[in-house]
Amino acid sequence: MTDFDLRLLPGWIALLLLAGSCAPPPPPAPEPFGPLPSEAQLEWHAMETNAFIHFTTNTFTDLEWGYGDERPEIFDPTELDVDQWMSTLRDAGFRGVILTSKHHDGFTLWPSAHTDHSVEQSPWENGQGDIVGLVEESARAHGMKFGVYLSPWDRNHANYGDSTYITYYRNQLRELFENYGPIFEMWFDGANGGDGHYGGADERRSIDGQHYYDWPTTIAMVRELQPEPHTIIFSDAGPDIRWVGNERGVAGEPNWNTIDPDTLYAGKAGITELLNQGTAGADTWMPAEVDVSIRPGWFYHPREDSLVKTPQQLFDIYLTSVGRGSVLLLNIPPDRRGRIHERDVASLRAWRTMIDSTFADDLAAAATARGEAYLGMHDDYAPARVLDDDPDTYWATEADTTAGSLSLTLTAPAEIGYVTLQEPIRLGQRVSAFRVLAEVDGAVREIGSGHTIGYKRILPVERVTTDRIVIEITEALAPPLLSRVSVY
């Protein structure tokens, strides 16, 4: 009312402006919880599905690790379309592609200036060739993001398990990034030391895993080499993202985000189960990625086509990983044409029809969320804004509770089997119990029940006919924060 006199307004209808004017402003907004997601680490979260590519001289050998004696005239495609990789990737939902430009047999994809053991010395294109520079650019020209997997193990190279090769390894590091970045994901595994060609010697050499490669100042090169957008990078110990501790396609339940750094280590007694779950109220934001294949090993071979996961059995994948709050990196394996084979497009492309199906009509978009308690009793904390499609708004507590409860009324009554929630993450995490009721024939009862959510979490229920379900969160370890609920 800057521009009107209330004083020219009647008494009463002047007072009732002026109470209006003077609304109360909203309570302060929760304080964070714990350690929080970066931003490149919220972004991976928001991905959900990612692809792994497996192509190399395993391929042609039909073997799943190389023993560094391959001779590089083995990799010859036939038909090597990249752009058909990216079309089937893309068409089954995938955000972005990792590729594996070195494997531990040492053959790299690139015409790297510090081997010979490399695609430049095969007959594919007469040696003119790039599979990592082919990937990249159709990667992009599809709208996915880029990731590298260089295996720090290397059966091939003479100076494996000297200082020498580690400034080897850095090397082919910065040609990755210099000359294909930006780089989404970096990964690293594991397998480390045995038995190998090592430039003739063909020995087994040990390393001392904790130390020999000098993590950390590798990953300081990683930082400066892209410092934006940041390079999330993967490992069984992180420091972005960590192993889910399995390779079945299944996250922990409950799936904390958070794990303290210094108890992961080798030897550890129950360390898969710690990678698998996470740990409560921990000190680092290091959530794990699912990692799976699509067939029974991660390259190509011609006995594993009748092998090829059928649609319903990547839909529980799905289930077990993105829908526990994971992100899903499945690897799909060209074949010896340098095409991904025929089984495996279709069962990706059912695979997605499944999941778009299940999940196209929310059956929550048009309901009533009601709620006795939140905070401060302002709209801007109310049940509805699980509703209201914007990830920066949420429902909140009160500030002084671990727990709370609201209700959806949906338009009419209808069959229910999937409930998905989320927290606003950007919070930290913190439900550590919840369960989900409906009412049927008149009488509330519990239809599912679940520890953590996260950034996403699809829980199957029991199947009921319902037109009203109740969202409790029973335990926390901060004020609980629900920024989405859905119904499927």
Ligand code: FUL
Given for the second form:
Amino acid sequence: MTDFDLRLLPGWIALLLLAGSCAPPPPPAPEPFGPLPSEAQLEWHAMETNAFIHFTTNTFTDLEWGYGDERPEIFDPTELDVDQWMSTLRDAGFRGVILTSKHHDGFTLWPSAHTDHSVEQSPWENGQGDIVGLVEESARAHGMKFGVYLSPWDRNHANYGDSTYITYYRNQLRELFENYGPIFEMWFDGANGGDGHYGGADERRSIDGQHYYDWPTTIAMVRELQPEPHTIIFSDAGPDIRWVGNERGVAGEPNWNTIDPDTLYAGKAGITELLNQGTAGADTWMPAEVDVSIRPGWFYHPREDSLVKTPQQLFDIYLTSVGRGSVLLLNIPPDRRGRIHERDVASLRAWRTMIDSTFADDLAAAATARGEAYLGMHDDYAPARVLDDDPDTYWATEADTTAGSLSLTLTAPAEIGYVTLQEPIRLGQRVSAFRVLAEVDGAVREIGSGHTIGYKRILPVERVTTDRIVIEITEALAPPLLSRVSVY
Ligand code: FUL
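Take the protein just shown as the form predicted on its own and give its structure as the form predicted together with the ligand.
Then the entire complex follows, led off by the chain already shown.
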């Protein structure tokens, strides 16, 4: 900094020069706001897209909910190729895969020591095969995390409805965690339609949904079976992630990652809307997961080959799930051969190409960011922080405000169609209303707006040609922060 030797100056002058040359210390970092995500939840948010695999006797009976009296002999995929599933999923960009190891019909895809109603009794691989083992191994070999669905409702089991069934269910969970872990996500499905085979009783059995399963004990058991890495537990009501309230692929707008678990109980009026939108300023971080199938059904049916969602439909779902700060859990059901059908493969490929090409070139990467007010007017919190690759740096507004704005100047005018925004959710979810404006023909006007941002918001904006974009946070629960802004 100086061209000469400070030691030649009187001490007090040297001190003054040194003080003047140092940047002022940054103001204290913003206080976290409200409930915060755990490390495991943060990792889950960053996965963005996971795949669901529904495969069982239903694949061969053409049913969605097997009654529980299916003969294991019908389970006989002719060309099972789990690596084909996994390479298809990996190429489509999925980071994890969740397998229905047992659906409501009770047939287990692994040779369980606790039941005969399993692949062990099927002709496939002469009863020596293990689909759960194959999927687990192949998922990891393809760089994807492995998760499990184990239906609590079991229409095959004779004791379903009494407490011995709960022991059976927990024994199976134990088998899964001990033999196929680590399990990144555990899916506890709330569905229960009443009637079933139940070991030959063929009757309707209703359970007390709130108490029968004694979920707190089961959840504690999962935590004990796998303390690290922490399994993300899904159910209609958490504890780690919640249902999104529909199976159409649409997260709420707003979509709050926070909710009060006490408000979530079956039969509550408006429960699906509550799950869909969450609650601003609530006490628990429990984000919604968007589960939806690539076909009308969850299982493969030949009649639905012509109804596979198109790449455009999948892209729209991507925007209403990942683009609203949720994780997309897209179901792709293998067919009777034991392969992902050609039509599904083609659709997934074209979908991935669509995502990659739409979001290939971030026009903000070379932009300049400006703003009139930011925390302490210090570089650490300047608008430029939304353009660097570090998710832990962010633009921060002053501690006493719940609004703020920044502008981006692109290197040249370009046609834009999407603006993506990210909040540093480690410090809580804050933004509740924002607008995006652009300078078009010399005038600045609004080209889009939204409510929540969260982990990531992809906002389709009016297509305009511009070189100046303004992000205006108009309402927030606490001083707004943004870690990233991209423009496409
Ligand atoms: C629902 C189940 O009843 C469907 O069959 C499917 O497994 C879906 C993911 O969850 O509750």
